[in-house]
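The chain below stands alone, shown as structure tokens; this is the form predicted alone.
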Amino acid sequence: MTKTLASRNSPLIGSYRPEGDKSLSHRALLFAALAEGESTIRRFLIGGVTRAMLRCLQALGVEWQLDEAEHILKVKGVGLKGFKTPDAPLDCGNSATTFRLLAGAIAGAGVTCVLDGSEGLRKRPMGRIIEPLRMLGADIESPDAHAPLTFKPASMGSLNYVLPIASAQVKSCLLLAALSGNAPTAILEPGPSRDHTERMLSAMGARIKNFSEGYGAVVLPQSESLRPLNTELAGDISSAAFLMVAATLLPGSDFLLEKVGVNFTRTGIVDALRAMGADITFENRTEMAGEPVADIRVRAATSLHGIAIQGDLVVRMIDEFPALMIAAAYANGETVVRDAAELRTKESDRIAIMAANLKLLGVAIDELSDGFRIYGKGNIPGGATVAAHGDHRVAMSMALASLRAEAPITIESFEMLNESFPDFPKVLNL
């Protein structure tokens, strides 16, 4: 689907409650499958990425019921060792989260299985989970450290492992496998990554402790069944980030994003936008299922200026950089991002793809090995055709670019945004 978007002259006014967080939805679904008993998950995100997990779990013998109108999911858990051998390779689609989290659960379950996915997913690095899973005891065949991976039954031992790069997906994969281990496993990270897995599994009865110093977690083998979930998921801050940028850019905007997850490991985008001059405040702070939640009010910025981003802040906003890049293009001055090489291993090489697209739109940008430098001039000329390259966040960022562009922007594969935020065009009236 190709979509041509012209600049929007009206402010973003009103409110919107984002659907359940993508990371939380993935975890709640999988962890409910590993529990014993029926779980109920409300405000479950229905998108391409979560449908991949639903299909895979069904093939592994997990029964579930999804009320698509109410976004309520019921899952009958089979326990840590209850997966059945699937009849065919599991297709994770384009979802690396599905692939990596399932890899840990399958290794722990000791089931014969082939994990595979789209051509795009086959390009993404999986050596980062294969090596430590093998050290933990997993029997995995992979010709080139990419999908597909073939798992054979094996017993999990224990592990003390230092991640070379902070990664919630890799950490979660190893923690899930280690639940079936024979001794405690410790995963140490060089910086903070999202801790949704630790919070949710702990609430279900897993024995997980965070390090008192440093980053990471220790998990003890699970001697009792995981308790089923009865929970409502916080709104997705990664999706909300695109609306934050929209409201920041559109003059006269005053927009409220309701009940959004504001876990510190995920709020780097808010810190970065505020540093650029955005008017963003948190209201009505509370907790939902152990996760901090708030309403986020965003008013149009008087002006934006460039900033430098590196270090731990990069990890805390790794999925939101496509939105940040649009804000940087509309800002005045240089925005420089370093320590973000991980962006090259997402659904697309987001450094290369975003740089190429922004150049087509008339934005001055230098591509760096581990980031980028944008020379913001307060405007985007537009007047070109850009491509999503199979990446939902690239598609949404190009839509943001059109909001104040001087000429219309045509976006190829615009439908990719349905992977994580199907409501996006409706909220912005695109």
Ligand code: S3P
Second form
Amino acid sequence: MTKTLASRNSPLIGSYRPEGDKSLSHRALLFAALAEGESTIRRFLIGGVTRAMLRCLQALGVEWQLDEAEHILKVKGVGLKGFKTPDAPLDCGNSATTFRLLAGAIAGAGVTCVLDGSEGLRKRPMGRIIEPLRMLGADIESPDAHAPLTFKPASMGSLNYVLPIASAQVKSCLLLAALSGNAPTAILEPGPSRDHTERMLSAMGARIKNFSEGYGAVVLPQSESLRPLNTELAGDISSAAFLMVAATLLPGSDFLLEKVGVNFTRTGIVDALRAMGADITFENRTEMAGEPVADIRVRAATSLHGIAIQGDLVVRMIDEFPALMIAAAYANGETVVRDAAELRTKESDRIAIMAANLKLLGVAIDELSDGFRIYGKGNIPGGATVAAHGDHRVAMSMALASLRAEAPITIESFEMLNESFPDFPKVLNL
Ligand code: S3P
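Taking the form predicted alone as the starting point, write out the structure of the form predicted in complex with shikimate-3-phosphate (S3P).
All chains and molecules follow, beginning with the one already shown.
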């Protein structure tokens, strides 16, 4: 679907409660499948990426029921070794989280199965899970370290492994496989990737802990069955981030994002936007199912200026750069991002694709091997056609670019946003 968006002359006023977080939805569904007994998950995110996980688990013999109107998912757990051998390759669609987390769950589950996905997913690096999973004992056939991967039954041992890059998907994959291991497994990582797996599995009875110094976790073999979940998921801060930027940019805005997950490993975008001059406050802090949540109030910024982002902050906002880049274009001065080469391995090469799109819109940007430099001038000329390039967050960021653009922006494949945030056009009245 191609969408042409002119600038919006009205502020963003009111409130919105985002659906359950994408990372939490994937984990709750998969971990519920690995538990024994029936789980109930409320505010489950229904989007392309979670439908991929639902489809794959069904093919592995897991029964679930989804109330699409109420976003309530019920899952009948089959246990850590309860998957049945599927009849055909599992199609993970565009979802790397589905692929990498399922890989960990399948490695020690005693089934033969092929994990595959879309053309886009087949381009994403899988060597990062294949190598350590093999060290743990997995039997994986892979001609070139990309999907499809063939798993055969194998016994898991144990592992001490230092991740070369901070990645919650790789960490979670290994922790899941290690649940079937024969001795403790320790995964160290160079930065604070999201720790939802550790929190949720531990609440389900797994013996898993984050290190008190440094980053990473250690897990013990799981001798007892995992307990089922009865939970309501925190709202998705990665979806909320697009609305934070919208309210920051639109003069006169005052918008409340309700019950959003504010786990420290995910709030980098709030720190970055605040440092640029955004007016963002947390209200009603509480906890939902072991995750910190808050209502996030965003008022229009009086002025925005460029900043430098690097190191751990990059890890804590790894999915938010497309949104951040629009704020940077509307800011005054230079925004420099380094240590962010991982952006090249996401749903698209987000450095190259966003740079190409922003240039088409008249924004000055230099691509760096591990980041970018945006020369913000307080405006976006617009008046061009840009594409989503198979990336939901690129599609939504281009809509943000249109909010105050001088001329309309046409976005090809705008429907990509349905992967993670189907409500986005409704909330912004697009
Ligand atoms: C995710 C981890 C991140 C993130 C992705 C979801 C997760 O990927 O980009 O959208 O749910 O674990 P990496 O772990 O590869 O950085």
